[in-house]
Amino acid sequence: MTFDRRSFIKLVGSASGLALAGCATTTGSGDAPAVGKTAELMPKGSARRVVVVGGGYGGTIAAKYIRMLDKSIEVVLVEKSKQFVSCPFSNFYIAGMTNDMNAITIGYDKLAANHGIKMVYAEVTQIDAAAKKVVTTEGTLAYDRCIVSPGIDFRTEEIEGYNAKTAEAFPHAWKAGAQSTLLRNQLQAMPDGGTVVMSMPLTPYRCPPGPYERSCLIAHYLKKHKPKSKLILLDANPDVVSKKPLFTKAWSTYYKDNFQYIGGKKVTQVNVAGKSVSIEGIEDFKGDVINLIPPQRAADIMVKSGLVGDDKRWCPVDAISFESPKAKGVHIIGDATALPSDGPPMPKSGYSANSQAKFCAQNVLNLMNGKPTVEFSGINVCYSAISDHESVSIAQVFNLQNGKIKSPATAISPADFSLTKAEHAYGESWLKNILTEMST
């Protein structure tokens, strides 16, 4: 049902104490698994150890509050890179709004001095559930539970054509960094009265509403830019599938001129060489630039951990510990997760990773310590910019129903825009709290 935004509030305040988050999750540490060194990294004394994997929107989280609910409990955060890039906001950067990525960028060193947390920079390679271990390039970490809050990986093997170096020609930039930056570079170099194709792929993939605010964004620059260019938004999805009206209206009062908007397009083949992509084999489209945002999955290190369902997509895991159905002791959050559900699922997002890591680090230290577990509570709220000033949003209460998860009550944006100025601000306020609560 949906409530007005003044009951909506009411509700969520009764609902939980999370903090805010964004509309992404973490990088990983599984972006390309390889071969991992045998040797213990980290000898396990006799305190008892959570190794978390991910230092993004949920592994930060989860890390942070084991630590502040129980000191007597080890953690150890694996991650590949020393710094982390958010999606949220990146689209600023590549729609050429912001001059760097330094705002959506935060390192582990205070996070890490804070809560004691130990920090292991390396690539995870294996999680071996049965030797109750972590296998990484730089070694093996032993453990009593682990988290994993790994992030996304794409399925190019279904698009024809598509290899290696596809991405360095038709970037994604659906992971934060050089993507963003290639990205933004095209878009810069392209000529006026050139055309960008965009391509976003079938639910459900990282940020529902993401790629419809990138399209908002580039038509921005586009119009500001170059004035004879033109955006075309391919969607495999038949219709919107997130804030449609408020999108569908931002187009047509902002961008009718320079943006056209295709559902049911779902691209099947690349032709680098050509520019262009093709649709189910039959109907091709060239551009200037091409964002081509593959279908996704669970990172890789998921899959060849065997932490993937039968559909070798995403990982199932109880609604309550998030723990793995396929690995004891395995607990995984975020993007990559196939939460049971009544009704729409809880996105893949920030906010959503952000709010189970919270229930899922009470829950692993209730089991580690022969307490009760206790019921999924969340929210999650996501704010997208139509321009350079204005911004929607929309936030759901989610909480355990017959094991399930479920989503009784939504609120969106009005459709006047006459709350856009100021929800551009809230988001911008959003994001700052929680790379904040990640990073300190």
The other form holds:
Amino acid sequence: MTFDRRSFIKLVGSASGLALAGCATTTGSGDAPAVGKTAELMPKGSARRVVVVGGGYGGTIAAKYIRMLDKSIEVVLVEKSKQFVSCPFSNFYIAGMTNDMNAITIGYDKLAANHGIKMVYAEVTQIDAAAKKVVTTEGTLAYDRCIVSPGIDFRTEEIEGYNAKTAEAFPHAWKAGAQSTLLRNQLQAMPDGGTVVMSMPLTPYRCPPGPYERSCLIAHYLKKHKPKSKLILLDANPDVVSKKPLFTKAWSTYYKDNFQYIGGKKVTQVNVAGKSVSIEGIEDFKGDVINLIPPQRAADIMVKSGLVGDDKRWCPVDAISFESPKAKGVHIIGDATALPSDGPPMPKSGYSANSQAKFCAQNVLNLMNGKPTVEFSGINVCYSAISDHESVSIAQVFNLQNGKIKSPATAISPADFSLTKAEHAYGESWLKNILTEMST
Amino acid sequence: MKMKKSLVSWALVAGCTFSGAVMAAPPTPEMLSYACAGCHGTNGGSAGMTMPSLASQSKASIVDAMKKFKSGDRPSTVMGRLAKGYSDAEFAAMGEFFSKQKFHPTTQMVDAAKAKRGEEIEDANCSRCHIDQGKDGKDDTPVMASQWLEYLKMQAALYDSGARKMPKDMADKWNKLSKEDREALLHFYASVK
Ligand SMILES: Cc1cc2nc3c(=O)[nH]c(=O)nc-3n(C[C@H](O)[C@H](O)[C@H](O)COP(=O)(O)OP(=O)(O)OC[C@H]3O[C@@H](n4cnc5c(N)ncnc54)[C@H](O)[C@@H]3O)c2cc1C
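Now show me the form predicted in complex with the partner chain, since the one above was the form predicted alone.
What follows is the whole complex; the chain from before opens it.
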């Protein structure tokens, strides 16, 4: 579904009042396009208003901190789903180490009530910076400033044979929820002796260590429940791109008999009927279960609204205000962004989105209130499980240096695995705290 | 120094700015501290059973902990790596912020008999420093009341193994107590609201 800007606006203009179906469960880029309504949804009163688009790791925090810092601002949070399922820790669920999806699912009622945030459950179909409004499937919303944290969508057009149904056969499970359940069910249904193939894209993509964590947990599941089965991880990158010494040690220590890592294998074709993926048509990999994580870009809404950069993938932003150079008054955070960076950039992680959201909130207020903006100082920590009771982490501080985001301190866990059990316990509390931050 | 850095970054940003942003100031104490909340909870009130709350800890205790994490004097999983990204002035700013946050009471499962035993012996052994049943963090003494039991147990294990050094006067008391009594004290402190 490629969709140019002009035909989109035409569609929006002509289709107001159409009922909208199936917008809540996006599985990829294969869905029917959502249709915006032109009627004004919630006319703006005298209070200044910030509209936040996307109630995930970044958006919930931006909405909450705006209200914590300045109660005079009306905050409207627009999210397409009534519940948010966290990608962090979804690998545990996929690999059968927890059966409870509720532990990684949050709603918005408490957050909204505690902070006086107005929730709108609708899909945003256009961010119209010139008119200072967002168009949604339920109507339009005017704003003084807009913060967008919409996450990612997939560049499936780069994979030959990939269509609207492919993600049902070869789940990506790179947006948590129905996709996670699908992959989990496939793994459980697979007879012992089967082969699981995972394919991961070139950087940058959401959560650099995520595919490696998943490989450990799936290998752990197979080792325990299907000992004659094996897992192959096809990495489009030439080599492991995150926490390399730790993952390679985990693979060789725990999973050497049932796991194989192969770098430099970019999947370019799928054959759903033949249950295989192909590298440039030269080499095929057959799998009983195939977890195909396609290459990524900023979420569809950013492409539609002209907020992606020259690469057509990620959204450029100012390193202090997170404002888009392409749309005055529109601030972008989280996975969708390409922040000006000096050295390795902030990874596309939940923790990064959380840190960015707070500075974005503060600086949006500073701009609205005519105060000086403040320079960024934030954190990224990603815990990755390497088995059902051990985890490792990367810990990074980032701040602003010469107009760019730079890390003065980045380090991974010790390679002797002396802290893996303690980090596993701390990792669980990290999830609890960050989800509590987002939902209360 | 800080001024010069801000000016340079402003000049660079101004070249491509479109928001009409005025000069950016260094991050405020709140903004520095908000970054810690992803792990320690909003305003330092932890909901995770192994992660310590920072809310209402004394400034000196936070600064002291951060300096020890940074130098490696105090063992850690992640704090040593994070502390390396901050200056002493930033430690002080964050310590000040967390010391001003409301005490964070928790409701946790503790063993009632152990908590009772702990209550009986805390006054004679620990209250000189962990005052008001651990609610008040004096000087460099951390707040113990309502701290998560799992966290306290992990730290006690580090004290017992010698990996984390304790103040001499605390060691005098701690080392004389049985393993059971040490644990009882932790159950007691975790139960104080
Ligand atoms: C398997 C896996 C494991 C991971 N593990 C970790 C981890 O351990 N630690 C970590 O820090 N990060 C982890 N991540 C990364 C983390 O999930 C993302 O970086 C984070 O979710 C990014 O936040 P965001 O706000 O940019 O997007 P999201 O959290 O995805 O939020 C986007 C929200 O916007 C909504 N939305 C999108 N478009 C529209 C629209 N048009 N209208 C209305 N609503 C819309 C979506 O429904 C969604 O709720 C992991 C990711 C994966 C896939």
